[in-house]
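Starting off, we have a lone chain in the form predicted on its own, written out as C-alpha cells.
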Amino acid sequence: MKRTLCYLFFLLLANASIAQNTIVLGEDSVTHKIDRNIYGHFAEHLGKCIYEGFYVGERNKKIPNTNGVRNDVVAALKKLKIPNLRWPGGCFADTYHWKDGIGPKDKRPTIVNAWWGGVTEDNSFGTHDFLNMCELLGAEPYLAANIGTGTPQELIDWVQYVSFAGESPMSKLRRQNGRDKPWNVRFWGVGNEAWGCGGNMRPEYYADEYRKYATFMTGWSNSNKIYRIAAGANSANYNWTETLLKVIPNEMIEGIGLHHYAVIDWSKKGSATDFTEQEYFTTMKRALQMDEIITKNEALMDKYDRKQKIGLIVDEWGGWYEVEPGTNPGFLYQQNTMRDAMIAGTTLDIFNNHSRRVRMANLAQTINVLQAVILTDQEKMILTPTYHVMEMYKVHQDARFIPITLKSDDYVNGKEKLPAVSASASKDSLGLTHISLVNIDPNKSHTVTIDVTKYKLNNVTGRLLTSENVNDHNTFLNPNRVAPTVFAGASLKANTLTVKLPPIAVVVLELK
C-alpha cells in the first residue's frame, strides 16, 4: 500500500512537471489585417543613428553608400520589409527647423544637438536626404513635426513643401532644389512627448495645440489624406489619452500615439549585457506590461471612437539600459542581447493580438542607439538578436489576424511568476499559416500543443532563434553567434500541433 501511494505521488509530481502550454487557432474568419505599419522603425538625430549609422556623406569612398547613405545598411533595412520610418525625433523634433538642412549642404547652418549630447550637427541629412532614403527603402516616411519651438506656419510649409504638386512658394522651393515630384508624405506626428521633453504641457492644453495645428495642416476636409498622429501618453498615463479623447474631435485625428519602454529602474537602468537573472525577470515584466497598457487605452477608444476610425500608434518602444562603458552617455549606445530578442518577440505577439487598434509601432531605435537592430563601427555592421526577431515576423506583415486562445505555464523567479509562452498567429496572402512563439523562461524548456482543429494542415516549417545564455551577443569579432537557424522541434499529429520550445527561444512556424 505504501509503495503504491509512494508511486501515486511520484506520478502526480511527474505530471505536475509537464508542460500545460496550449494554444487554440480560432476561426480563420476575422476580416482585418495585421498591418505592416506595426513592423515600422525610429531614426531619430541621436548619437550615431544617422550620421555614421544610416548616413557617412557622399563623399566617403572606404564605405560603398547611394547618395551618403550605407549600401549595407539598405539591403539589411529591405530585407526586413520595414513599412516606415520615423524621423527626426523623438525630443529632437520639437528643436528641429526643418528649413535649416534643405539646399545646398554647403550653406545650411549648423545647430547644436541639446538633447542629445551637445554635439555639432551640420544639417547635411535634412528632409531630401530622408525621403529620398525612405524611397531607397521602400519604407513610407513618418515625419514628427516641431510644435515645441515651431509654428504652425513652419509646418504648413513642411506639409505642402513634401506633398504639393501644384504651384506654390513652397513647391517653387522644393524644385529649386532639386525635386520636381512631391513624395506626398502620408504620417504626420503632431510634436513628440508634449507631456515631457515636447513642451511640458498639461493634456488639455496639448489637446488644444493639437487642433490648432492639425486644422492649418489640411483643411477642413483632410481632401489630402493625411494620417495625424497626436503625441501620446507615457506609458501607463491614463488620463492623458483619455483627455485627448475627449477635447479632440474624431475628425480631426488619424492616431494617437503610445510611448512604453522597458526599464529596470529609470534611475539605475542596469547594464546592456552583464545583467542578473532577476535583472532579466524585472525587464521582461516591464515589457509585458504592454499588453494591459493597450488593453486599457483599447478600452478608453472604444468608448469615445466607436466606429474605430482612430489607431493606437505605439511610436517608441524597446528596451532601455545604461550606455556601452567609454561611450557618451547622450548618444545611448547599448549592446543587443537574447533578452533584446525576448522583448521584441513578445512586444510583437501582444502588437499582432491588439492589432485591431494598433495600427502602427516603432521600435527605438534603428541604428547604433537603445535597442537597435544595426550595430556600425566605421565600415563594419551587425545585426543584432532584434534585427533577427523583426526579419523571422516579416511573415506577419499585413497577413489576416488568426485569434489565439493560449494558456502559458509561469517562468518562476523567487516569489514571482510571468507567463513562459507568448504566441500570436495569421494567415497571408498565399494561404500560409505562420504562428510565432516565444519562451522566455531561461531556465527550461517549454512544450506547447496547438489545437488546429479549424484548419486542414498537413505540413509544418520553422525557424528557430536561440542561444546558451540570455546575455549572449553578437560583436564585431564574432557577429554571427546569435542567429535564425532551422526549426526541428514541431510535429504535426492529426489536428494537434506539438512544439518543443528551447529555453530564450524564437520561433516562427509556417503550416499549410
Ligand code: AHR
Second form
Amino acid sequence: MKRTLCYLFFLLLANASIAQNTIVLGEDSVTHKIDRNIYGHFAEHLGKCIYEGFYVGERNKKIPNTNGVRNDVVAALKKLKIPNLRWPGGCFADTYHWKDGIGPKDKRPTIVNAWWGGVTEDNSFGTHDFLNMCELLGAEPYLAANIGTGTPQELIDWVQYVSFAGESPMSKLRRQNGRDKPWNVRFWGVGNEAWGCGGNMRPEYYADEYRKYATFMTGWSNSNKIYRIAAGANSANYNWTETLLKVIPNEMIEGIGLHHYAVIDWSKKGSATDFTEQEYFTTMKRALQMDEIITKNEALMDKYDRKQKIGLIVDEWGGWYEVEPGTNPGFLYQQNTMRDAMIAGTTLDIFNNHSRRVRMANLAQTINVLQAVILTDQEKMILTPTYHVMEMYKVHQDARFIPITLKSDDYVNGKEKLPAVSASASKDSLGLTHISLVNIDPNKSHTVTIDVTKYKLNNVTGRLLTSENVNDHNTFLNPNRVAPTVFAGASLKANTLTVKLPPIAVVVLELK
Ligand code: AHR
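Having seen the form predicted on its own, please provide the structure of the form predicted in complex with the ligand.
Every chain and every other molecule in the complex is listed next, the one we just looked at coming first.
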C-alpha cells in the first residue's frame, strides 16, 4: 500500500513537471492585425546580396533571369509572400547617390563600396532595377535615403522621381529612362544608424536633421501617403528613442526604427556552424532580449504617442557570426543552422506578440549576408532553416492577433536559464487559427498544454522544423537536410490541446 502511494505520488510529480508549459488563448475580440510587413526583408549593396544574389545581369545566359534578376530567387521569395524589401542599405545607404544608378547602364559612374570590402560598385543595379524587382516579387519597396552624405534636395528629387505622376523635372527624367507610371513608394527610411555609420550623430542633432528632411518629403505621391521612418536606436539605447520622440512632433513621423542583432560578442562573434552549447545559449539570450527592448520602447512610445500612431520598425535583426573561413570579411557571408531557425521563430513570436506597436521588421539580410534565407553559388541556390521558419510563419501575415498567456519551463545551461518555449497565435481571414511554437532547449522535449476554451476547435494539423543537432544546416551538396515535415505531436481533447515539442523545434499548428 505504502509502495503504491509512493508510486502515485511519483506519477503526480512527474505529471506536474510535464505540465509546466501552459498556454491560454485569450479572448477572440482583439481588433488589430499582425501587420504582414513584420515579415519583411533587407537587401543591401553588401557582398553577394544584390550582385550574384538577386541580380546576375541581363546578359547572363547560365542563370535564368528576368531583367537580370534570378528567377529561382523570385519564386522562392514569392513563396514566402515577402511583403516588403528594404534597400540599398544599411551603412551603404548613407553613401549612396541614387542618380548614379539611373539611365543607360554603360554610362553609370563606378564608385567604391567603402563600407563593405572596398569593392567596385558599377551601379548596374539602381532605382529602376530595384523597384521593378519589387513589382516582380509582389513586395512593397522600402527605400533607405542618404542623410549622412546626401542633401535634402537629393532626397526630394528621389521622392519626386519614383512617386510623382504629374509633370516635373524628375518625373520627366523618369520617363526619359523608360518608366511612365510612378511606383508610388510608401516606405522611406530617413537615414540609417545615424548614431554610427550614418554619421555618428547625437540623438538631438539627428532629430533636428530628421525634421529638416521630413519636412520636404511629402506632397509628391499621388496615391500613397508617405511613411517616414526615423533611423532608430542600437539595441537597448532607450535614450535615442526617447530623444527622437521628444524632439520630433508626432505629425512629422510615421515610424521609428530599431536595430538589434543576436551577437555573442562584437569582438569575438564565433563560428556560424561550429559552436558550443554555451555559445548557443548566449546567442539565444541576446535574441530573446528583443522582448525586453521592444517592451521598453513601447512604454516610451505610449508616453509620447498616446494615440499609437507611430509604428516601431525593427528594420534590422538576426544572428551575426564570423564570416565563413576563406571568404571576404567585408562580405558578411555566414552559414545558417538550426540555431538561426531558433532565433527566427522566437523573434517572430516576439514581434507577433507586440504587433500593437511593431508594424514592420526586416531580417538582415535576404541573400548571402548575415542571417540569410537564401544562399547562392553560381547557378545553385539553397534555402536555409531560417527560410523554412519564415515560410511556416507566413500564416500570421495580416491575420488577427490572438493574445496568449504563456508559462514556460526553463532551458537550463549551468547556472543560467532561459524560457524554453515561445509562442504566438492568430486567426486568419478564413477563420483558421494558427499557433506557432518554438522549443529552444537542445536537450529536452517539452510538452505544452494549451487551453483553447474560448475557441470552438475540432481539428488540428501541424508542420515541424527540427533536426538532430543545433548546428545542422543545408549545404549545396545536401540542400534538404533541414526542411519542414508533417507534425503529428498535437492532440485535441475537449478544450485542451496537448503538444509535444521535440528539442530544438519550430512547430506551426493549424486549427479549425
Ligand atoms: O546589416 C549589416 C549592417 O549592420 C548594416 O549595413 C548596418 O545598418 C548594420 O550595422
